[in-house]
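First comes one chain, alone, set out as structure tokens in the form predicted alone.
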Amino acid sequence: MSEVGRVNGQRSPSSEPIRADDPIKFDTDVLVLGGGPAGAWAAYGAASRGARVTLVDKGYLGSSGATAPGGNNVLYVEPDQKLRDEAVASRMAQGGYLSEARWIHRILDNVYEQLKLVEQWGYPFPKDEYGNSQRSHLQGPEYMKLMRNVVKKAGVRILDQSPALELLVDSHGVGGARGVSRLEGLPWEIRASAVVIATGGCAFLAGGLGCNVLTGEGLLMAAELGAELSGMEFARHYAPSAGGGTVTRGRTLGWGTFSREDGTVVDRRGDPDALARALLDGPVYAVLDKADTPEKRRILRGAHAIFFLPLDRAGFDPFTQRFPVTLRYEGTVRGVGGIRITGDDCSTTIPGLYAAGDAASRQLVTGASSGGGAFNAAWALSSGGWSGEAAAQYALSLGRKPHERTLQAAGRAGVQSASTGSASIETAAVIKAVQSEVFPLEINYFRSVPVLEQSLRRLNALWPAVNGAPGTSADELLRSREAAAMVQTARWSHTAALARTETRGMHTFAEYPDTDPRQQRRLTTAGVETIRVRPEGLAPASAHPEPHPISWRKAVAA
């Protein structure tokens, strides 16, 4: 492995200072931002309207995120109308109805039609004892793989290892991004009459595995110009893995037995909250004893082989020895927050933004609770789509272009100093803060006013140090980005949750540990310095919420 900021012994374009004097600029129609499956969709969606495309991602398209490196099931079911009224049904129960049966049906008939297109690409669907493609489960790596060559027959243009920082945005709203180009050390500017937010949740840097690219830039860039937040109050998932190991997988460990140190067992029968309870007083391991057979052990390997690689390099049989297991923190990558949106289409409260995936909230399909899998991954395909086809149609119907546009960088925390002779904003100690306060799980996972509250004033002690100097490479500047975006994720899902006074899906609070049906509605948080919450569609708490100076709204009074 290459030493950081080296390749083959050299200095990497990306630890050098940015070339300013030589940045990459162009227009396109429709700018994506983010190479997960939601982007990818979004471009193909976008490209398939005739509309000139360009994607970025921090990583590489097919590889990074969430879901490339490992299994997704997907929600898949038969056109059936009982079927369906049963899924729908089950999920509005399991999000605390919260989201709404219109946009699961819809989720339902995309999805049932967009896995065929994808079996078409030529992805290998297993067939039955009938002949009939079971379509509910996709391999990451395959998947993405057949994304991206998806991707590039469309026509788009790919820039991969290649960030966005902040958006662009003139009276007329959003008009493009600038960000770097790890792999050149320069940046770039691209000038797009729409942009689609694609760039998954925030994991914290948890190091889970594929989630490391995902700290919640989008959704400050978004809030940056004004948009608003929903749900940012659900981001209380944290998912078993070995540990040591970065594979979150809840289903393979629900073959094993849990036992504490002195081998007394931890019956999780009917408690959700046993194991994380084991593990505020010590060490839990798990033996995946409940697969007693050569078949099951087998159809377990097949099934989840990254798993086990972990375990198997340090010399664990799993079945039959016992291994240490933790929870790791997930944030809003398997929580429900993200960008509001306001409509069919996946737009935004900013004219010509677009919001998909994890960086898009989930709650009008999953309610207050979400997890990995199969709604998740419907999501992204579906939003993906639309919020592709709806930024196609709307650039392709502007008059003017994007370089006739006088557009400015939104962008504050993490790239730009707040004064001048500000001190570097040191990063690695901020985001070792910032995760002192969303990990523990007599923090976030027992969630109590009190500390709760207690944390976000700390959290907001921090929000200073983001506003300092940046560096002056391309991976500091990403860097202190990075550890602004997780600072305000972090502050907006404490304030969420402390406006929510009450115990509905993946929200609990000691002292409210009861429904309430009077808040069963969702709540909308915005708001950069100064931050809001409100039940959506009422107005703000505030009488005088705090403008952001650079919101397309004071660009258009300007």
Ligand SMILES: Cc1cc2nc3c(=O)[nH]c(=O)nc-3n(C[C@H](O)[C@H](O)[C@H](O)COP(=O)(O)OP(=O)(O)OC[C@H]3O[C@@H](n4cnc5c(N)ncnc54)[C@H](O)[C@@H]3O)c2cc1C
Contents of the next structure:
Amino acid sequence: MSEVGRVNGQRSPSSEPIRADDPIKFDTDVLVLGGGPAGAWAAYGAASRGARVTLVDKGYLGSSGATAPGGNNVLYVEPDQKLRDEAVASRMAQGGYLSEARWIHRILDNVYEQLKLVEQWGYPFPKDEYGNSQRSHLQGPEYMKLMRNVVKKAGVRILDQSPALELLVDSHGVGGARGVSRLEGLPWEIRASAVVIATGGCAFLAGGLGCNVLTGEGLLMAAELGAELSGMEFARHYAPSAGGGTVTRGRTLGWGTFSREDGTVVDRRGDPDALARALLDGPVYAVLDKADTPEKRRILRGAHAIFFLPLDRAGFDPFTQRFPVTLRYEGTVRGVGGIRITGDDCSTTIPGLYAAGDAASRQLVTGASSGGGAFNAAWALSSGGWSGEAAAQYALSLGRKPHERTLQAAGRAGVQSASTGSASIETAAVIKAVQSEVFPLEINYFRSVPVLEQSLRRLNALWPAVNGAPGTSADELLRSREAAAMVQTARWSHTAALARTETRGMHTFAEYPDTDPRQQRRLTTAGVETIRVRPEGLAPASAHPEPHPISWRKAVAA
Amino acid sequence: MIELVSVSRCIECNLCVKVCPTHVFDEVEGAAPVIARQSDCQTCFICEAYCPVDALYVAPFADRSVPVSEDDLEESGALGGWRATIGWGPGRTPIAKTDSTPLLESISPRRRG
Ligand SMILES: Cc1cc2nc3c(=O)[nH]c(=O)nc-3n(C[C@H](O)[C@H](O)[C@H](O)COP(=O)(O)OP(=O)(O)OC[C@H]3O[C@@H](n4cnc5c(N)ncnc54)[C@H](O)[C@@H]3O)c2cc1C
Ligand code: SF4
Ligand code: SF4
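Form predicted alone done, so how does the form predicted together with this ligand look?
Let us now look at the entire complex, which starts with that chain.
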């Protein structure tokens, strides 16, 4: 009974050529790109500091991104010095000592305070038997609906279904962005004194819960201005999803027993790679047999309800019947890397440009291990708020107003042909090709140097393919830009991985099974066409000028 | 994937067109929205949560479309099932308020005893 297809009266502006002569155009002080938790907190933070704020989202502020459909555990530790110190020490060790204790303390302090605010705003945290609020978990739909209301009340102008495609830049730094409105089929250009990139991570359309909007444009836009990335080598996180569905909230599987087709049990005790290894040989199933009382089952359903939704609908009784389990690649979402932050205020190397949430590198707080499970949510909330406040302060202190600047659009691959008369970008084929380099466990999970090198060569060969002519409709433009950003993100993470010749946190190499104490430092990745990796704190990237048409530095030099 | 817009239930508020993160629906003048880009559906169930009259159904499978029957879905309680579970809609208690996540540790299979 599905109603696929077209009928009379259907409005499909996103599939028609965009009306370039009639753009949506206005100025704002702070422009926030992305409306997940990081973008919402950034917009709230900036508006609370008295700036005029605009937030644009590819989807919809409230429903879009990795948090909204499911939910997040949040790093919430009582302000007890001993508890806090233990939490910090344990994360430092887990993260291969690439994080910074001071930053972890900062987010612990901040989240504790801000979740009280979330409760005051109306989030109904459950209470324990003494009536104390339990603030360590946020149900996604509820949290993000609330954040939309908070952001709206703060006076922020919201553009939904309006993906950003490229940044505007002049010699003073970033000056806004351009994108398209899918509901109106119009381009938009918003000039701003400061921009916060909060577009989430890049999950390569792998179909994990809420993650198909996360395709890396934020990273590419920042890099086109010359911003650096950090932690890209750790994009090696795969999450289990059950029953042929998308739900990648996996905690409930802790009550499961895994088995192969023939029924032999996959012993996962003490072996983080057991599931992946079993999947190389064939299908794997799980049954939640450790939830062996009605009480346990009730608790599980009342915690991660979304885990059960696809299983119920597919007709499994997950407590007694085996259901298939696969691994979905998560790219940088639960995989750490992103735009490198250079200050406590989440600034970047580009004046006026800030990064927050999964679009930023989370290594400062997670090190080499995944931020899923509490840190990512805490980081999104904290970096969001800090970047928004700083962006507002920066914007309000600028003498020059956005409309007085001569700004240029900095987007290249996927939004502008490298030369006139280029063939159109074969978007679907490119996306498939990228996925076949990042999804396979044989390439990206069980990493080995020669295999990753070959994969990188194939990815590099794809780069010209995304420099062809983009399409003319909002849908086509977005898809070609997404394809370019995914190719680029894969190139960055493979390149960075090859530069870390050791095993640390999420990154492993068959040839280098040990942790090398000399490599206990973060790696910075930069560049669009030519990619450079260097240990953080060594030669600044500006020593190697980017051979790219418009970078912020080029604009400065001009 | 999204499989159904129930024309008989839909009140044409077009909220699903706005909230769907991957822009699957198109508005239709004077009628219910249509599923215009089904293969872009990311099976996130969020449209069901937002639809005020339980007119949408998202089948659980990420990578394939399956035929569904509105009558069967109605009978089994699947239509509107997710909205009821998360406690959205008049007179309901949001699941956030009864969230049992804090109790998970107490039933962890890793705990001895
Ligand atoms: C299933 C799942 C469960 C998780 N559970 C936990 C957990 O328990 N604890 C934890 O700490 N972390 C968890 N995480 C991670 C956590 O959800 C993310 O770290 C968090 O959502 C990041 O917030 P964000 O705002 O940076 O990005 P997102 O929430 O992903 O939001 C990004 C937003 O940017 C928008 N966007 C993307 N591209 C553009 C563009 N070009 N223009 C405009 N807008 C754009 C998207 O539409 C989206 O709204 C989980 C992740 C997943 C996938
Ligand atoms: S949200 Fe529901 S009622 Fe509103 S247009 Fe969509 S299907 Fe119809
Ligand atoms: S399930 Fe999610 S992606 Fe699919 S139509 Fe509904 S809101 Fe859109």
